[in-house]
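Next up: a single chain in structure tokens, the form predicted on its own.
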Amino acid sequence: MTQNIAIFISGRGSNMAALIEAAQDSELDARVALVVSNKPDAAGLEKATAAGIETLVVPSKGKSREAFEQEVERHLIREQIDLICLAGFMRVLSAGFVGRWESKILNIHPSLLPSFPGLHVHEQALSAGVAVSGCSVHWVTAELDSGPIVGQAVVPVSAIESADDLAERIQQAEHPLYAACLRRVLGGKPKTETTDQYLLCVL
């Protein structure tokens, strides 16, 4: 049976293409069925559009986080959703909302969790020292950055990188790392590689 995919998004949606692309393997049974940005003018609407995916918008602005779920999940339902996709998704979801979906959620964070969870992410790596810095695709729990982690791409820090620079080589991982990390959860075979950028595992 096909499964259905949402990929929710704020900004350019890099992360959403990656997944697009990994849904479209001939190994897998399943598609993006929907797109749901919180964010009217998210670059990323315009990538799902051409790639022929319907969109949501539901602005969070001026809104209860109640509200805002209530409205995204009757499309949720609408569409028969069997997994959300969290890809730069810069809202966190209520305790009720990951309650409903439980195991079907999975988000993309730009650290080796469990450390340096949250915001800010990048400048606290480089402040603790680390070697290494990288991402991980975990299952959405009510703990923010706390769930099951599905796979993690490592990635070394150089001493005189900037936040900036980092964020742009995790970044480069992100893509590979999710497409992976969902063909696991659906069942496909992860396509794991190495560079000399990035070391992807997935679990």
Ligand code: GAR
Contents of the next structure:
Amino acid sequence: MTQNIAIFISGRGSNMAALIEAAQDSELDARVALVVSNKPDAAGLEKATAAGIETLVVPSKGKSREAFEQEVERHLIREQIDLICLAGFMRVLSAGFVGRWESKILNIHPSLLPSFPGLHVHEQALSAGVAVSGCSVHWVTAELDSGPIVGQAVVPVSAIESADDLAERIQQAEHPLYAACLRRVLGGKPKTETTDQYLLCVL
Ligand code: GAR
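Having seen the form predicted on its own, I'd like the form predicted in complex with the ligand now, please.
Expanding to the full complex; the earlier chain stays at the top.
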């Protein structure tokens, strides 16, 4: 049966675009049914509309977590969503929501978890002096950035680069990683891939 996917965004939506493309793979019986944004001005919304995908904007500002989630959830149920992919969605979901959607929410985070959860990730990595950083796709649990890992991509760190440069390079690895993890979760093969820029491993 076709798996209906909802993607949650707050900004640019480059990971969302990678997931939309991955879901179009004819070998996968999946479709992105809905893109949800908590920010009315998220640039990703236009990209979703251009790809012919329904969008839903529920501004989170000034709303309680529960009120926001209740409104979103009505649409998720109406669209018969099977899987939620958080893609740069910068709002923490309540334990209640995560519990109701247990094992149905994926997230991408721009570090090699469990290192550097939360915010200011690249600054944390640079000041720790790590030689590698990267990104992780994981299942979402009630504890922030700490659910089971589906896959990671490892990116070498140059000691002299800025946090913005590192963010940019990690983001290039995020797109193939998230696409490969989606394929894995939907029943595809695990993936290992190495380029000059990253080493990508999906469990
Ligand atoms: C990505 O780098 C993603 O890992 C990060 O936000 C960016 C969104 O970019 N997510 C987090 O930091 C979540 N804790 P995008 O909108 O272009 O996909």
